[in-house]
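Below you'll find only one chain, the form predicted on its own, shown as C-alpha cells.
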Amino acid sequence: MERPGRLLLQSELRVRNAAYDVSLSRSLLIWKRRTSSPVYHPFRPSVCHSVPVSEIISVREEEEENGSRQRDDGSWKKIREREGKDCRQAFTVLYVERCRQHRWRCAEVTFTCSDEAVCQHWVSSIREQLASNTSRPKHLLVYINPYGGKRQGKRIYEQKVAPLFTQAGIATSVIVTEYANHARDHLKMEAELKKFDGVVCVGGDGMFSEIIHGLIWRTQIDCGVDPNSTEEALSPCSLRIGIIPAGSTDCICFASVGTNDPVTSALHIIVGDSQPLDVCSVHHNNMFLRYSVSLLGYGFYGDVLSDSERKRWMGPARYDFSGLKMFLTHHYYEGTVSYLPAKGIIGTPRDATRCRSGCVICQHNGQLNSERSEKYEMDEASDSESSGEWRTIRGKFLAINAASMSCACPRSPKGLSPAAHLADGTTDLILVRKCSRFNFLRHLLRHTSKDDQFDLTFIEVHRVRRFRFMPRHCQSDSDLELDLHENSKRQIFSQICKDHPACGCAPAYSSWNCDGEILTHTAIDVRVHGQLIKLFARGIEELPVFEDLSNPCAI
C-alpha cells in the first residue's frame, strides 16, 4: 500500500469515546487507537485503520449532541447540566470499503473534536484534498433505460445511486429513455457534451452499446473523421463512461470491475477511476455497421441470438432454449477468414495471466500500438496488407468468435477468452472447426472449468489487430479451395434444395452477433481501435489488495 507522504494534519480525536491518533497526508487518512497501557501486548495489537484520500467519498460536519440526551432519563435539568460539556463538534468521513467478490460499500467513521476550530480545520483540509483531485467528476449526464433487464433501472438509480452522487456533491442531468436508440441519437445530435465530465448509462450491455455508438460517432464528426472509412484511425473520446448495471448479462461490468453490483459501480464513478477500453469497428464494403467492445460471434452464437429474438415472449429463458436448440441442430458454415496477427506484443490467448487493475500487458501493448499508428499516419506505404502479413484460413466452422475481453459472466466465470485484455489493442479470434456434437459440448463446458478451453484439435485461437470474413455463399467455387471430393454429394444436394427449407438442409450462412445485436451483413471487415474509450472503472483488483486493506494498519 502507498506510504503516507508529508503530514498535513495530526490530532488526537475520539471515535466512539475511544482516543485515536488521527493523521492526514496527501495520500492517506490514518486513525490509530491509543493504548491504555504502555506495556506491549503481542496478542492485543492496537487497532489502526487507513483509507486512501482518493477513496474518500465526502466529509460532513455535524454536532454530536444526541448521545448525551439518549443516555439521560429525560429530565430537563440533566440536559441543561450536560449541555455545556457534552455538546462537542464532530465530523463524519464517508469512504470506500471493500467487501467480498470485488464489491465496494460506503462506510463512515465519525471523529469527535473538543475544539470547534480543530473540527473545521479537519473538514476544510479533507475537502481541499478532494477538490484538488481533478479526475473526480463534477457534472454527469445520466441515461436510464427503464425497460432493460427486469425493468428495475429507474428504481436502482433512484434508491441506490442518486443518494451517493448527492453525498459526493456530483450534479446530474438525468434522461429516461423512451424508445430504442434514444440515448444514441441524443448523444449524436443534441447533447451539450462540453458541460459534462462524463456519461453514465443505467441499464445492461445494450444500453452501454447505445452510449458508445452515440459518443464515438459524435467525437469522430467533431474531429472531422469519416466513420465509414476502414483505414482511418478513430479519435479517442474525451468523456469517460460509467455503467450502472441493471441488465440481464452486464458483461462489461464483470470484465472491468469484477461484479455487477450498482453501488460498486457508482463508487468507482465517484472516486474518478479511469480504465481505457478497446473498441472494434465493423464495416461492410466501406460502410460502417456497428462498434463492438465484447463479442463478435458467427455461427453458434449468431444462431442463438437470431433464434432467441423470435422468442422474446419467453423472457430470459429464451437464451437457454435457443442455446439447446442450436446445439442439437449443430449447423456449420463455410467461409474464409483473413486476419492480421498482432506482432511484437507480449501475451498470448493461452496465457495464465489475466487482465487486472494496472495491467502491464495493456500498458505495454497500448503504447506499442499508439507508436505503430503514428508511424502508419506518417508513412501510408507501410500498410500491413501490402507487406503480405495477412493470413488466410478457409474451411467449415461451427463458430467464429472475436473476444475483445474475457466476456466473463455468472454463467461463464472464465469467459470465452480468459486471457483477453481490455486495452491492449487486440482481439482474440477463436475458430471452432466442424466437429462432432460431443466435442463441441466439451468446448462449451470448458468455459466453466479450469481446463484450457483452446487445447482441442478442432479449435484455433489467434490474437489479431484486424480480420475479415467472407461467407461461402458470397464466393465463387474457384475462390474457396475445399475438398470437392469429400463434399460433392452435399453440394449437389444443396444446389437442388437450397430454396426449399422444408427439406431440413443446413442454411448456407449464419448471422453475426455483435454485442447482442444482429448485423445486417455477413461479409465484414473488423478493425481494433486501441483504448478508444475510457470507463469509470479501474479493472479487476487482485485478491491481495483486499487482504491488505482488511489487515490492521497495512502501511
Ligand SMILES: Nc1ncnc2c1ncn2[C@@H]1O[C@H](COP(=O)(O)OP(=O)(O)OP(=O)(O)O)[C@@H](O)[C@H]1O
Second form
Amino acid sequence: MERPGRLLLQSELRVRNAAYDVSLSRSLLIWKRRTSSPVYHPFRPSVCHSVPVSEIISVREEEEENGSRQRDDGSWKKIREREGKDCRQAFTVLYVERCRQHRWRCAEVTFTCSDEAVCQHWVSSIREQLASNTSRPKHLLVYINPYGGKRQGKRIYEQKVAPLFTQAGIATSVIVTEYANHARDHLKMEAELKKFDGVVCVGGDGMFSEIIHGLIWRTQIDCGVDPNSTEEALSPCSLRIGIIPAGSTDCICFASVGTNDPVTSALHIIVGDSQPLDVCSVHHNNMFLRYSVSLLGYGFYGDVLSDSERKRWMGPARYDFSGLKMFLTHHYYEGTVSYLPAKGIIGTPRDATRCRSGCVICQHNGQLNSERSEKYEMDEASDSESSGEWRTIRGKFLAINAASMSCACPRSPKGLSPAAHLADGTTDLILVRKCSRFNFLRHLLRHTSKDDQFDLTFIEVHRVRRFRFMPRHCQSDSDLELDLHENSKRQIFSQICKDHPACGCAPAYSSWNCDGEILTHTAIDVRVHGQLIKLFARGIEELPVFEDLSNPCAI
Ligand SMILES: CCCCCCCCCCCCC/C=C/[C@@H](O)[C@H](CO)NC(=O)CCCCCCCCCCCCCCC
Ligand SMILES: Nc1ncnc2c1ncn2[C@@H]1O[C@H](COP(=O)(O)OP(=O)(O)OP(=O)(O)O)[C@@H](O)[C@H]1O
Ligand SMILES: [Ca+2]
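Next block, the form predicted together with the named molecule, ref. the form predicted on its own:
Full complex below, order starting with the chain above.
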C-alpha cells in the first residue's frame, strides 16, 4: 500500500446518504465512514476505502435536476431527495478495482456535498492530480484486426474499450485494417508518430507481431539505424504499445498482464503502465525476416500452425484440431542448433523464479545487457564462432522452441517456459528430441500442469542470447550448387509427401512458427535485443497480500 502523502483536501461528504471523512493526498484518496454515534459499535466495521491516485480513471460532476441525476451517457440515476434540504452537489470518481485472476474493472463512487464550492474544489483538485501524471497517454493510435480470433475485434473495442477511453479523456485515431500487414505498412510509412503517445493493438499475437515490425522498423529508419543489419544494436522504441486481446492465443497479453481480458488491458493503458519487453530479430543469410517476442517454434508448433492456417474459419479451436493431428503424425526433423549461452545473468530456465511486476531479475539482467551492448559494440568479434562460447547440437528433434517469455496463455496457464522473463535480454531455447508419442504427450501435459516441464531425459533447455538453426538437408552454400538438382528433387518429394500424408516417409522440413506467423525460411539466425519495446502493462502483479498495518485506513 502507498503511504498517504501530505493532505491536500479533507471534508465530510456523503456517500449514499451516509457521512464519510474524505481526504485527498498526493498519492491516495481515502473515504472513511464517520462513526456517527459516539458509542463505538463493536460489530459495525468502520468502513474505509483507499484508492491510489494513480489508479483513478476520471472524476465527473453530476448535474442534478428535481432529485434525479443525469449521467454523462444520458442515463438517469435516482437519488433520494432529502426532505426540504436544498439541492445537493455531487461528483463521481471512477477508479480501478482488482478482481480475481489479475482482472481489473472500473468501479465508481459518488460523493454528495452540501456546498457547491466544496464540490467544485474536490473535482478540480482531483483533476489537477490526474493531469500532473505525465505517464498517462493523451492520444492513441488504434489498429483493429477484424479478422483474428473469433473476428470480434471491432465489437470488443467499440463496446468494452472505447467508452473507457472516452471516460478517461483519451483521444484516439482508429484504423480498422483491411488486409494482412496493413498496420505494419501504415506504421512504416504513413503514421505521424509524433502526434501520439501510444499505439494500441486490438487483435492477437500475430497482429502484435505485425505492429512491432512496423514500429521497430520505423524507429530504426528515424534513428538512422539499418534495420537489416545483424550486428548493429537496434534503437529502442519510445512509444508504448497496448494490447487489447482479440486473438486466439493472446499469450503476449496474458504473460504481461496476467489475463486476456479487454477491460483489464484498457485500464492498464489508461493508467499509463510501462513494461519493457525483449524482442528477437530473425535473419536468414543476413536478410531480415521478422521480429518475435513470444514463441519461435520449429517442428511441432510450426506444423500445428501451418496446418491450422487452412482452418482459420474454426477460430481458436483450429489449434486443437491441428495440434491433435500433428501429435498423431509425430514427425521429427534433423538439423543443427548452435547457441550462445547467456553469461553472467541470474536465473535459469528451471529455477523457481517467476517474472512478476517489478521483476528484479529483469532489472538486473536488463542493465547487464545494456552495459554489455556497449562492450559488445567494441569487440563484436567476441560473438563470432571463433570465440568458442558457441555450443552446437546436432540431432533429431520433435520440436525446437525459443520462448522469449513464459508464453502463458489460457491453453497453458504456466506457459512453455514458466521461468522465462519478459525483459531479461535472453530467450529460453527448448530442445525436444525424437521420442515416443507417449513421452511427447507427457511433455505436452506438463504445459497444462505445474510439474517441472523440463525434467525429462529427451528435453534440454538453455537460456541464450543468440541461436542459429540449420536443417540437415539444407547444405552449406558451398556444395549447394553441386546437388541443387538433388536438393530440389528432395524438396519436391518432401512437398509431395507433405501433401499426401498417406505416404509413410517423414518430410525433411518443418516451418518456423514466429508469434503465430509462418516464416519463409527454415535456416535462421536469431538475436535477442533486450527491452527494445515497452507495453502499457506492469507485468503480472503478485496476489495482493493482506492489508498490512501501514494500510492508511488503519490510521
Ligand atoms: C493433452 C493436452 C495437451 C495440451 C497441450 C497444451 C499446449 C499448449 C501450448 C500453448 C503454447 C502457446 C505458445 C504461443 C504461441 C503464440 O505466439 C502463437 C501465436 O499466437 N500461437 C500459436 O502458435 C498457437 C499454438 C497453439 C498450440 C496448441 C497445441 C495443442 C496441442 C494439442 C495436443 C493434443 C494431444 C492429445 C493426444 C491424445
Ligand atoms: N484486415 C485483415 N484481413 C486479413 N488478415 C489480417 C487483417 N488484419 C490483420 N490480419 C492478419 O491476421 C493475422 C492473424 O491475426 P491475429 O494474430 O490477430 O489473430 P489470431 O492469429 O487468431 O491470434 P493469435 O495470433 O493470438 O493466435 C495476422 O498475421 C495479421 O497480419
Ligand atoms: Ca526474455
